[in-house]
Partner chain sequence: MDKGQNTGGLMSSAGLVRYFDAEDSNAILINPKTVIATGVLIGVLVQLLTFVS
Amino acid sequence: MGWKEAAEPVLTRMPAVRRPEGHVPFKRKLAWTAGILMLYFFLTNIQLLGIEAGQADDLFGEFRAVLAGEHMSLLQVGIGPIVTASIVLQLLGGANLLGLDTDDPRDQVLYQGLQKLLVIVMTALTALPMVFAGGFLPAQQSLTLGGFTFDSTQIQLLMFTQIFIGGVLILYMDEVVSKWGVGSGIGLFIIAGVSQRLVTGFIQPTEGGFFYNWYLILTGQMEVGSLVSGDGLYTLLMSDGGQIIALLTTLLIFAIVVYAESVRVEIPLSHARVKGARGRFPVKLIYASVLPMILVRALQANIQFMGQILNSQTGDSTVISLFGRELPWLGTYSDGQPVGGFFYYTAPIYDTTDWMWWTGEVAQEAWMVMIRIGVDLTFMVIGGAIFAIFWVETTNMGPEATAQQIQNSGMQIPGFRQNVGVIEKVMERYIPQVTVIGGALVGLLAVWANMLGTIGAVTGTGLLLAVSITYKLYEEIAEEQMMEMHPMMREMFGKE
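Form predicted together with its partner chain: structure of the chain on its own:
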C-alpha cells in the first residue's frame, strides 16, 4: 500500500469551495473578486486581540512586500504558508517524487487535498514561532473578557488561534477568487499589498514620501548641499532625499516587464483539416511568468526567519548561540538585522544603504558586501532558472504537455508530420531554453531593482510580481470579455 491509499481518506475529505455550475457572467466574477479584495483590506486592518500595542519587529521583515498580509493584524502570515507549501510541492512534483499523475482525476483530488493540508500545516508552523519565540508579537500581560481573566500564556494561545484562522481564511479566499472570480487570490493579494505600498511611498505626508520629500527640498526645509560639489546631487538621487534613482528604477521595471511580456518566439500552426485556419503558439520570454521568483524569495525568507528566531533566543548577546555555544560564523545581529556571518551573507540586498560601501553608511567591509551581492545574485539567477523549470513542468506548460494540447486542438506545424512526437521535438527546441533565460533574467532584474531601491520600498521582486500579475490579469479580462461577447468561443475553448 502506497502513501496514496493511506492518505486518501484524509486528503479526499478536505473542505473545498463549491465550483460554480455553468457559466459565471463576467460582472459577477468581478463582483466576487472585488468582494474578496475588500475583505482582505478589512482583515488587514483588524488588530490581533491580546497584542501589546507599540512597535515590534516583523518576522517577515523586508519580505512583507512580497508575502502580503499585515504585521500585527489577523492576516499576520499573509500568503507565506501558501508559498512555502508550494515550494515543497514544486520540489517534490518537479523531481517526480510524489508519483501523482495530474491528468488522472483521482490523483487530482489527492493533489488538491495534499496542497491544502500542507498549507494548513505551514500556517501553524509559521504562526508558532511568531507568537511564542518572543519579540515578534508581544502579548499583553493580562486580558479581561467578560469577567474572565487570561494570563499571558493563554493570550499567546488566543493570538495563535487568531493568526491560524486568518491563514486558513486566506487559503479559502484564494480558492473563491480562483473558482468564482478573475485571476487568483494570491495574485490579487500581492498586487493589493504592493500597490498600497507604492501609493503610500508616493503620497505619505511624512518624511520618506516622494512628494513630501520634494516639498521639503523645494521649500528649503531639507538641506541640499551644493550641486557642484556632488553632495547636493547625491541627496537628490538617494532614497533619503529626492529618491530620483528609486523613481527611475520603479518606472524602468514597469517598462521592462511590459516589454518583456511581448517578447516571444512564435511557432506557426495550421489546422489539419480546415484549410486556411492558421494560428501561432507563442513561447514568451517570461514563459513561466514571474511567479517562480516568489518561491526563490520565500526560500531566502525562510532562511532569514530561522536567523531571526535564533537571534530572538539569544537575549542581549549580539551573537547567535546554539546549545550554549556562541557561533559568530552563523550570524551576528545588531538592531534585529544580521551584520555578519551566514545569515548576513544570505540576506538579500534591499537598498542602496545595504551595499554602497563608499558612502560610509555601510558597516561592513567592501569584500563582505561583495560576497553578499554575489550570493544574492547566484541565488536569484540560478534559483530563478531552476524554479522556472519546475514551474513549467508542474503547470503543464512543458514541451510534452503543450504538444498534446496542440495535437488535441487539431492543429499542426506546417511542414511537419501531424504527430505529437514531432510537435514535442519542435517545442523542445524552444521551451526549455526560453524558460531558463527568462527565469535568470527575472532574477537579475529583481536584484538590480533592489540594489537601486524602489519607491515605497516595494522591492524589485514585489514590483516585478505586481506588474506581471496585473498584465496577466488584463489579458485574462480581455479574454473574458471576448467570450462574453461571443458565446461560441466559450464552447470552442470548452469553458462552460
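Switch from the form predicted together with its partner chain to the form predicted on its own and give that structure.
So it's only the chain below, everything else dropped.
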C-alpha cells in the first residue's frame, strides 16, 4: 500500500470551501472579496486574550509586510504557514517525491488535502515556540474569565489556541477569495497590510512619519545641518522611517513594476473554427508574477525565526550555544538582533542603517557588511529564479500546460499545425527563459528597494508585492467585467 492509499481517508475528508456550481456574477465576487477583507481587518484588531501587553517581541517584525497578519492579534502567524507549506510541497513536487499527477482529479483532491494538512501542522509548529519558548508572547500571571481563574500555563494554552484558530481561519479565508472572489486571499492580505503601513507612514504626525522631521525643522527643534552630517538635511535625505530617498524609492518601485508588467512577448493566435477570431497570448517579462518572492522571503524569515528561538535559549549570553558549547560562527546577538555569524549574514538588508558603514550607524566592519549584501543579493536573485520555475510548473503555466489550454480553447498559432506538441515547442522558446529572467529581476529589485528604504518601512519586497498584486488584480477585474459583458467569451475561454 502506497502513501496515497494510506493517507486518502484523511486527506479527502479535510474541510473545504465548496466551489460555485456555475458562473458567479462579478458583483457577487466583489462582495465576497470586500467581506473577507473587512473580516481580515477585524481579526487583526482583536488582541490575544491573556497576553502581557507591551512586552511582546514580533519574531516576524521585518517580514510582516510580506507575511501579513498583525502582531499580538488573532492573525499573529499571518500567511506564514500557508507559504511554508507551499515551499515544502513545491520542493517535494519538484523532486517528484509525491508521485501526484495534478491532471488526475483524484490526485488533485489529495494534493489540496495534503496542502491544508501541512498548513495546519505549520501553524501549530509556528505558534508553539512563540507562546512557550523565549517569552516572545509573554502570558499574564493569572486571568479570570466567567468566574474561572487561569494560571500562567493555562493562559499560554489559551493563547496558543487563539493563534492556531487564527491560522486556520486565514487558510479558509484565502480559499473563499480564490473560489468565490477576485484574485487570491494571500495577495489581498498583503495589499491590505502594505497599504495600511504606507498610508500610516505618510500621514502620521509622530516620529517615523514622512512630515515629522520637516515639522521639527520648521519649528526650530532640529538644525538644518548639511547633506553629509548633522540632523536636518542629512536626516531628511537618509534616515529610516520614510524621507526623501524613501519617497523616491517608493515612486520608482511603482513606476518600474507597472512598466515591467507591460513588457511582454505576444504570440499571435487565431481560432481554428471561427474565421476572423484572433487573439494574442502574452508572455510577460514577470511571467511568474512576484508571488515567488513571498516564498523566498518566507524561507529567510524561517531561518531568522530559528535563530531567534536558539538565541532565546542562551540566557544572558550573546552567543548561540548548543549542547553547552558556544558557537559564535552560528550567531551572535545584541538587543535581539544578529550582529555576527551565520544568522547575521543570512539576514536580509532592511534599510540604509544596515549597510551604510561609513555613516557610523553600522557596528560591523565593511567586509562583513559586503558579505551580507552579497549573500542577500545571491539568495534573492537565484532563489527568485528557482522558485519562479517551481511556481510556473505547479500552477499550470509551463509550456506543456499552456499549449494544452490553447488547444482546448480552439485556438492555434497561425502558420503552424493545430497540434499540442507544435504549440508546446513554440512556447518553450519563450516561457522558460522569461521565467528565469523575470524571477531574477524581481529579486534584484527587492534587494535594491530594501537597501534604500521605503515609506512606512514596508520593505522593498512588501512594496514590490503590493504594487504587482494590485496591478494583476486590476487586470483580473477588467477581464471579469469583459466576461460579464460578453457571456460567449466565458464559453470560449473555459470560464463557465
